[in-house]
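Only one chain comes next, encoded as structure tokens, the form predicted alone.
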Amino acid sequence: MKFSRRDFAKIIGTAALGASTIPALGAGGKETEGLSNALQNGTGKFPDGFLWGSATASYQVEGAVAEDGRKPSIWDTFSHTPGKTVEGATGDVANDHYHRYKEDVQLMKSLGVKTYRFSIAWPRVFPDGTGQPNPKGLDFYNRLVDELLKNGIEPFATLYHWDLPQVMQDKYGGWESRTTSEAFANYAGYTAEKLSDRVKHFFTINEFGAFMEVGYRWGVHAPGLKLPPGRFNQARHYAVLGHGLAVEAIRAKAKADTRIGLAENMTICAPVIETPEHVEAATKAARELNAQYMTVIQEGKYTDLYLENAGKDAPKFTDAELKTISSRLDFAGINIYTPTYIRADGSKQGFAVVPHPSSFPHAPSPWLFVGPEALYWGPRHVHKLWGVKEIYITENGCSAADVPAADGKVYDTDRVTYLRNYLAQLQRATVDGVPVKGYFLWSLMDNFEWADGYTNRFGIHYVDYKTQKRTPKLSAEFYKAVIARNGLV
């Protein structure tokens, strides 16, 4: 089976399972009383100011990966290795938003989105890795966010979102190397120079739990590797570095007024019922299931059992580190598909997983469980465990058939229930105080979907790959009315 790009939430087994120090986040009515209040104030609304957009990734969409001084990334190599794509799909063409980004900005504004969460290809803008960069592949996104900013959407721009240059890792080993996360400081610093008098908020790194654990771990993923426990502990504590790199970079060399976060697909754990000892637990289990890479960068330490359980294979760093990996962020990112059910037990942790039984309801693709409380507790625990005070959901959707019926539209209702749903949860977090700032639905159309080629489609417009025209579904009419209506519709 082909393993999807967020797969993480199957990994929940690799990080530590141990006490923390987390106290009780009180018990009664109060902690669940949200959705309640969100439902029967009849109004469903989200604050005032909030940020509704769209995301996509480089490599899923942008195409042209030859052109004006790109070379191979990591994904182009391994998709175009036999076998390591359904169908041998490569993002060769994908959407051709390379040259098609300007009807694709219109697509955004037909919806009224206010933001357009994007990624820039690192082996555009530096196609070695390091050295000398390449003004053509950074004047593709100059004319991006001034085709967006000429239409009214804020520019939100992610820096790694796994289009690794194939240099880095044949000369480095790509992530296994601290020379990597230098490298893409230098890019990260570079490039947010360039383009932060127009883009105001920088996303490093896009969800460590995916490309780390399916590309360095399973091999399911480029680089298609699978390292034995310390190599890989120590790849993901130079993937963490890297991101911290980054932001000290990003502060020395953007406008003053930058904001910088980060996005990743944290383990969502979701008490599996809500009475005071399931949520305890729920909040115990997020900081160990995240140790290896949203604890630590939030905390500045790794858990005391992360490192236990590693043992011998836990990574070597230095107080040093630890604070650069730490450095001030303004802002989180969160991306949320699906829960991890969490109860509470008289063991050491005091938490175990609940797993799915074979029975629990699914998207296509087969890892997306659908558990709208997720869109509930993951902001929440990013909020009370670290006190975050600016978080955004960097990506949410699902999969679905989207096969287009015979007068050519796509009656996606599974999507729309899924996003009506996780939305109402998503309001529950603003009605009990969460500070979620903006949503970013992935995504705007249909895309290379990483592992699983064209197969799988989370796009709310269905996309012609054959002639690339661009269709609206029943989902982009539904995203389109809650966010003229700032509410759940």
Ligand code: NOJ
Given for the second form:
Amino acid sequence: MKFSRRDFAKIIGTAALGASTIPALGAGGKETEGLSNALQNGTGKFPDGFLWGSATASYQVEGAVAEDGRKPSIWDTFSHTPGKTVEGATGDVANDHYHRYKEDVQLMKSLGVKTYRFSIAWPRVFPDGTGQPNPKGLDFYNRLVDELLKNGIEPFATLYHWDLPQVMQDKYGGWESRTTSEAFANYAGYTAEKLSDRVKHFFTINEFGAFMEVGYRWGVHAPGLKLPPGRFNQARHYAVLGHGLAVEAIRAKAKADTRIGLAENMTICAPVIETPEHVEAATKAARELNAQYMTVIQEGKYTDLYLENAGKDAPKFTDAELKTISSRLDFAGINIYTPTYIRADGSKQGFAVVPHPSSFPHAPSPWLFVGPEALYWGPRHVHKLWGVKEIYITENGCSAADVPAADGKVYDTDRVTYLRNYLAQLQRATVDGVPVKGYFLWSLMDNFEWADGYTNRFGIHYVDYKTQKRTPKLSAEFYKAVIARNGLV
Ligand code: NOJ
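Requested next: the structure of the form predicted in complex with the ligand (the form predicted alone having been shown above).
The complete assembly is shown below, putting the previous chain first.
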């Protein structure tokens, strides 16, 4: 039988009509009519009290870079250096969140999020890195925190999301020096002391695995260095030491009920196939491939293999430093976007990394391979390897093309699909008893995507940078429905 174009159009049309004969949500009849049985039966639910949130970071949204005493960070310098960011973009204005934070809190409120993860700019609080604090800089976060609490949204604060005061780089070589680790701890303790009457959760450092690797090794992010291996490993050590010293300082200065963790973009090791031998290999890999950051923080030692492979380039450290680095944490935060596939093999390490084939689906950000099971394996490894009992997904989301349609809306079905599939895997983790307590979607709104400037949009609200108008995308509607149901939709 032959189909003409017309027949085809007819069939498609009928299918579309068919869809409209299914009662729409809320369009008369029972609210649940038209939903799949699984959803009606309560499957796909998250644990009661699950903390749904969204996230941003200071330099990516605030703007107001010279206001109220803030001095430059390494990202101001880097983004103002010709050729370092796409189209020479800078965070000078970004989303103007510094002035529009009240409007942005309303975006959160309308989503129904229970919590918001933001970061505090070190150069606002200590413009010179150390020495005299700047009360006007801290006041912005006082205002923001008060506004969040007034609207029933719990603040989670990150103390370092990459905006190192420029002076620390100029004077001490940034994270190449222990002085920076100590200065960070001083700033962290001071800030937590001032805010911990209202902020109960602090993350020390965001993504060692990005700002160190991309900024100090590949030179693609601020401060744009390509350190040789020995110096680089030492800098990694001072970064995790900064985390440990900050944990100690926060414990010493903040209110007793303050909870402390970090937000790390671990390498997420997913077994190529979920059979026992590959699962075992992926678990080994999760420990080894995170040796420089998460593993030493959790275990208080560098793995033998890491030290052996580094050889003469291994970092120099003391037992006392390892003890500080592994100071007790109350929770772990993991930023998860993409999996690294692992298979079992007969090598000494017992695993091999399987590179993504060139045809592997990815978001516009070329590193963002779409592998939803990352959201299952990430928290599971953290729980199984180190017995962590409170885990947050501190970032998850994706970039998308995000072109407004004729009606002005952004139908980001790709992002919705991404989120739906990833959240299903997160829900699987909770069913398997992995103690994931919350999820922060990256990002509340489009923002300054570092070296990619404003070209890669990650928000669930579209930002028109000419007018600073925020418009909810389809993914915002989706996320709102997930939160309302506390489950998959
Ligand atoms: C992780 C970083 O923490 C965040 O700043 C960045 O925008 C997202 N990944 C997306 O690349």
